[in-house]
Amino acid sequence: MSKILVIDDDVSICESLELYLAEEGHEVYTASTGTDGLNAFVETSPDVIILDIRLPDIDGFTVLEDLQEESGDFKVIMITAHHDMETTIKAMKEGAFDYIHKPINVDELDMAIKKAINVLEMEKKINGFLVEKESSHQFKVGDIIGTTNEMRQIFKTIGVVCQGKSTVLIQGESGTGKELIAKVIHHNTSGNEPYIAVNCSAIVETLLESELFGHEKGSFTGAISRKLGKFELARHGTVFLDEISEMSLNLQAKLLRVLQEMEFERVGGKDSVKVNARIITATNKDLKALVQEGKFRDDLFYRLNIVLITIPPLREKREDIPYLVDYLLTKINRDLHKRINGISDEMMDIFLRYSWPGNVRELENLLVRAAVLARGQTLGRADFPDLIDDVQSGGADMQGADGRTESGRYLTLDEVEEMHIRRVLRSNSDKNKGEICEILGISRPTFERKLEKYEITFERD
């Protein structure tokens, strides 16, 4: 059963509401003005509020935007007498989740109110989805770890995927984590299932076909017996197609097909086997580039891109390495058997600074090289010998200490006051707001602004 408050000035809309929403389970409320509504609202907490524009005292726009300052988890449904496209417009942009004409279709109204509390169940599975790490304000799922909201939105689209079974088009450059999701949404979707992962670029074409699709006995020379593809092998569970763009034209017509129909034959054979399997695919190149060269079919295309997921490279989430090390260190200690207790200060500094073209993976593998070889239980510099050879060769780009890059690039002021900010909090995470401001030097809604344009979590206060 669900809340649902409806406010409207039209006494006979309220009461046929509050009857047909009664039997149909929810528990309902009524307004009749804008100042009642909010009211309502505040004493009621509910999930679903039907909302008129037109009303006594103040329009619904304006209750609508006092409404997004609440917290709690609900939807807005607005209703208006008037049929023009900018009211429309103007009530979707400002955060209605639906828009209803009168005189009021129960039918569509039961529709809107019932796909409101769905998505509202989907965000409560999502937000449950994400784990927080209290003392950081770090966000996991899974091995994947984040903290800037470009991560937290790339675990609410994966929070999302598992809903269902979706294609999914993962980009990212190569050691950003592509199949670490890829095998998050399969364990949040069909972990009992098999998880069969093939890399496109690794096997010829010619035994690529019989790799996805299987082939029947005397198909081909050698072919002694049957024998069933990924696809098959997969059964409800998921194939992942990693670096798609390698797979040849041919192929990827045959893989269209698989995705049109959901079945395909095996090499030589004349039946139809069905896919029950979710396809996750994944490229470390701009597909769409590729269709425009002619290198990738562009129905392909459209087919994989039904939900994308875009990871960013490392040099562009510089805050997250400091946590990406306390966890990659401490999965090497349980995993090597080693007492690292972290990188000393100086290496750090250098992390920060560095370009890492091999991303995650790159820090990782330089990470075990030096557990494993390291003498004492505090990284440095003496354990990192390959890096620091790069760093004092020009061979790595870094920002200097004069505000440029290696490569000569002078930093922009916003990349340096973001930078700034960002080790300001990370060298003073014991302190509130107020104690940051000081520090900085800035008023408390200059600070606000300044995480709101850098796209900051803070939520120590």
Ligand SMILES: Nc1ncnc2c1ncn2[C@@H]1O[C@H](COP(=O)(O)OP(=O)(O)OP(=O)(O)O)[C@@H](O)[C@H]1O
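Residue numbers count along the first chain shown, from 1. Just so we're clear, the structure is a prediction, and the values are computed from it rather than from any experiment. Take the two forms, superpose them, and find the largest set of C-alpha atoms that agree within 1.5 Å; that set is the rigid core. What changes on going to the form predicted in complex with this ligand:
- Relative to the superposed core, A202 undergoes a Cα shift smaller than 2 Å between the two forms.
- Annotation for K317: C-alpha shift under 2 angstroms between the two forms, rigid core superposed.
- Core-superposed comparison between the two forms: the C-alpha position of N105 differs by no less than 2 Å.
Given the form predicted on its own, state the structure of the form predicted in complex with this ligand.
Here you get just the chain by itself.
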């Protein structure tokens, strides 16, 4: 039950809405002028206000404006004359939650009220979820740092998502925090249940199928006993399917069926097993583009894309860099028993202009490496030799960089190539030779030749 205030000078509208809404179980108040409406608002603190634009004393927009100044959680639904798009847009811009047309259609009204109440409830939960830190700009959800509007929007989405179990698709470049977000969602939804991550690109198709769905004893050579799949093992928790774009079309079809029926059979088995876990998928590719190229099933895409979280790359949220440095150094100090108190202003300036192709992970790796070797308490140029080298030679992709060295000379192609290889290696310290070759788009022998040519040591296999 919610409290609803109807402000309309048409007495018959007030009366009929009062009847109808009371029957729906709401507590209803009415007022026929703007002034009465505002007074009633103060007295009753309603959740939803249904507000006519044309009122005898003050017009609806002014009432809306006055309401915006009031504190409290409520939503305003405007009643607008039909076809008057201009007033509608104006109302929405001025902070109305929704609008309905005159003559009032009860279904439309019902929908708008339900939506408003839902959103109010979600917002209340989210407000409990957002922890405001010392600085009024910094918000933190779990351990995700973010100060920009996009990040705050993401926090809101996370808050909403944690109220249910809908499927979530997380898109973002490598190292932007996709898995971090998946874990935060998991912990805030079903933290006591298992969280199970599967990298879809790491395992061959047949194995991936039995990894996900499990298999019965003897279902294929080597299946010596029954094995439970990840969907089963996750119980009421979360299955995180990383690099979903790498899943074969064949397996995509099987996953689609699971999502449609929330049920599946183990490989070689007949019994159907229920899926209770939430499914979160992640990709660093543009899935929609892959759909258009025919490499990803569109029906599966729509199933996965119920809630989409797109994490911006670090270079598009440079404001976060100082906060991230702070946060990461605190973590590093704790883990490595160090007492680093920050980075020099000069380094911060470089950090703020650098393009961070490996995003937050690259930043974290760089800080860890610097912290391990650091002598002083403030990290400076000497602690980031590779990055400084790149910057000085003009190879580091810096904001405003134009392919020239600091002395203004253009880089040669070889220099660009060398820098690029070094950069890719640095920001992909977790990848093996094959994966690096794939990123660079070259064969292994070519890669070996380039390593030798530029005297780069690379000790992964």
